[in-house]
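The chain that follows stands alone, in the form predicted on its own, written as structure tokens.
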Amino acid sequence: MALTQRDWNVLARRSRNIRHVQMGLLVGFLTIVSIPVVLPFFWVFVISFSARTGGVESAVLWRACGVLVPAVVAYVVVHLTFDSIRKRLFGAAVLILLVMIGLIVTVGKDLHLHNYRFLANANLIEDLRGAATAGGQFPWVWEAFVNSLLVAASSTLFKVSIATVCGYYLSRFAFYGRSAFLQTLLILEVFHPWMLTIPIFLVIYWIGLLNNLAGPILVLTVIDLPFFIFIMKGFFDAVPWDIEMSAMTDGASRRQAFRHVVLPQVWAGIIAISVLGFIRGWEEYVFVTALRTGNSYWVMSTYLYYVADDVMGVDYGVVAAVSVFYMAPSLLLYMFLQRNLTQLTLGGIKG
């Protein structure tokens, strides 16, 4: 028996009902497994924002909490029910509104901007530490920002130049010990780069590039490189051939094909490359310490260990506060290209 137009009507309504009902639940879920991960980030950036030198009040920290978690909620559910930017980004501003009104209402006696000093205040440890101890041995925190800033886009740089390059090459060509070289790349993966600390920093030293941040800089490019690799190799994997030989067929060189028509293919993979390289340069704490000798060179890791040092004693709103300071470029870096990081399953890797 045919469908009228009310049954079908009916049904899309069902349909509807469903996806929203099945919505929910995974938002629900989502929200419920990320609470314990997310809560900790919630409370650092309260504590930035209301912690005095006799500590904070748990019950500050809950009613802020209070409002924030909601709010996060609510953009996830205005990400997922709106599909154009215009009203995503209205969205995020009455939300935004919303909780600058609700954190005033609830904790507006309890928030300063004392504990962000620090980024006017030049001497900061010093004064924290006493002059005496630090011996104006700190920089400023511009110094290190500048610095981490550095160390994270030139080795981005150079690890997304040579990944694409390797991918391109090792997707497109058949050569003799490719099969032993991407072996090799697996072999790289398996070992944990901190194992390596002593005979890098040997390396480094022999090289001449101790106390420089060209040192860090080489470190997490190689160490990043396998991996960037065989990501950009399974994106180049899921170009066909036939785009790239049409091209030369038009007259085009490898060159020409190579950047005006596998390039822009491939386009997601370097972002996603990009800002996971980014994110690793930014980060590092180890290789940055370890290939150093004294105070020659400073990036925000080490800016914010010294900043917790607690044998002058710990001013936790400081240490907060440093903290939002470090990871905000990384946040608003993901939040700005999340969608490109997502695709980074279109890519295989194929031997």
Given for the second form:
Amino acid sequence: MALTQRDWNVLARRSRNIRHVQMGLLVGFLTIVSIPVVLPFFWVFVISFSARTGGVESAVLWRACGVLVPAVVAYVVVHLTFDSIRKRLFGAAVLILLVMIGLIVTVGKDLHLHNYRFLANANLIEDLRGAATAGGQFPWVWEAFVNSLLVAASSTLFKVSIATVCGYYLSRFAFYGRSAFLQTLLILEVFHPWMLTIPIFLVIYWIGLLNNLAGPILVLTVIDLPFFIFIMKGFFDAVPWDIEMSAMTDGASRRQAFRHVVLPQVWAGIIAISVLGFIRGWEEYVFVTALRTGNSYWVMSTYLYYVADDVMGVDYGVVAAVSVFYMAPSLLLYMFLQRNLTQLTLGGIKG
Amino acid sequence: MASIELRHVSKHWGPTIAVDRMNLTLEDGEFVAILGPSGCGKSTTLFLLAGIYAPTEGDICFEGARINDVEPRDRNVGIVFQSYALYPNMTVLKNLLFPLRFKNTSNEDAHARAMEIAELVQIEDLLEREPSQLSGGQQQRVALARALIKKPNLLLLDEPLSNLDATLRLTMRSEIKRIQRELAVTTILVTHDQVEATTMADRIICMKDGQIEQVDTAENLYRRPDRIFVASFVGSPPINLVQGRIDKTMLVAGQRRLPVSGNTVSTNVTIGLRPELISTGEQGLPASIVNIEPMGREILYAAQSEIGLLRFLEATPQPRLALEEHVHLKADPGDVLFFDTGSGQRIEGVRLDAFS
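Okay, that's the form predicted on its own, but what's the structure of the form predicted in complex with its partner chain?
The next block holds the full complex; its first chain is the one shown before.
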């Protein structure tokens, strides 16, 4: 059967339409699925800037959503109507401008920074509830922030350096018990570390690191190590032997070959596990709580918990503001290094 | 420059023997190829010389001194890997400078050397590129330059041409030979391709199962192979091998008896005759054509004779003979090689009197 020019055009149009509908359905589905994920973050954000006197002004939330939801729908329409990237970007810019104006009109006068006063006020809880309730134990947020940073950064440093060296050794050297060691690493991943809370507490108590930040740092380092070693081994496995041998015949010692030639090949892996390790340390709650017996040290998670936990009634505005402050570093780290994180599977699966 | 010697060198990997009691001497400035099928231990030999592997037994000597325990970095050996092994995180220039980084070479000297060597292998325009931006041939040149920049005592090439396409292989073959001759550096080329070995090297080491089968010039490997393996590995199309038995003064092969002379001992033999040394004529060994393979410039025929299947070449563009055609095969009886079937060793002093 011979097809005329007209028939070809019909077929082409039909397939274009089908593609459009499919893409529209996909975008719609993903939007609906992501709403429960994104909305809480959005609410926390809005509450932190709008809540007054302890209560949550839900009207502000709904008004803000009333501006944003149509905007998202409008962007979907823009995306489906225009094919060129420039037009889509222009549409997005216009929508963002409209959203800004809409938000200023609808909720603009409700926005304020009062909930963020904890950043400047060292005696927040005393101000909120009176000196008697807190007993003067509650720290300034920056102290918790620095402690969290210390826990996250130093445990990351330990984990990453040990995992790198171990991964290299496992990848490159044959030694007695190598495969048993690798299997043990995997088996360790089966057990959730929280199951070990009590033994860990005892060990830390015996070595005298209770109520000391070194405790959680040590424990966090050890917990992530098996997995990180495994990831790094995968990355080192992907580096060809030839390159290393070549460096050694070129006059480098094994250590120099490692530093100048092998290490640069696994940077992606190191960055990936560094981000993961940092976020794990930054978020840590269970072990920092378990390894202190009073309020000997504060980190961000315990600070947030204390702000949110009160029988007298909670100031949700402050809780939201602390949450946003707590989230910010992880979020920034993730945004900047996201590309490196996606490479994780690349090295990881080679086990 | 060093004269290099392997004395009784073996390398074992657990129960497997990669290199088996190898003895070898190389002269200054010589270009030697190690030829053998994959897994015969030729690359292992190379890595033993570079110091990447330590020998299980035996001595490796440079200029008469035992260097078994000398670290690879101190041996001053340049090596080009099959994969080229360029450092992906460095530009071409940095790759070239890498070997000088660990020798107390001043910056100006190092750059001057890099320029000089880049000119020699013709990569002056590529110095700022990343290895990933280079073609296979260019990577090959960079790897060669990097191996040569430190003026090595010994240059090792591990299947350097096997990742290149056919035309590039041809140019790189003559390029490597030109550079080797210009620098007069002792060079060992590892290859499984007999054409590479015969065209580039002064001498060829033919290896099998970790042992040296024969060390000789390309011509001798072809004309006077010491062993059946060498005869069958060198030469394309492969040599005709026919099983037979020497019975006093007669060679019994298939249903045919051919007269032999010389110091004949009754034993099982394999006779070898190169396809290019057989022709057809009015008289000779009767045979019938069973297969015809045009190879472009030549035609390869297979003929079933009374002593067995024999292949022969004819330099005609079109097949002159037809399938099942009866022909008479001619050959100079002196070209027929005798091997002891049991030991694989060539039997000298035995001559076929007539090939018919």
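Here, rigid core means the biggest group of C-alpha atoms that superpose within 1.5 Å across both forms. Positions refer to the first chain, counted from 1. Owing to the predicted nature of the structure, the values given are computational and were not obtained by experimental measurement.
Once you line up the core between these two forms, the Cα of Arg86 ends up 2 Å or more from where it was.
Ile96: CA moves 2 Å or more between these two forms after rigid-core fitting. After superposing the rigid core, the C-alpha of Val37 moves by less than 2 Å between these two forms.
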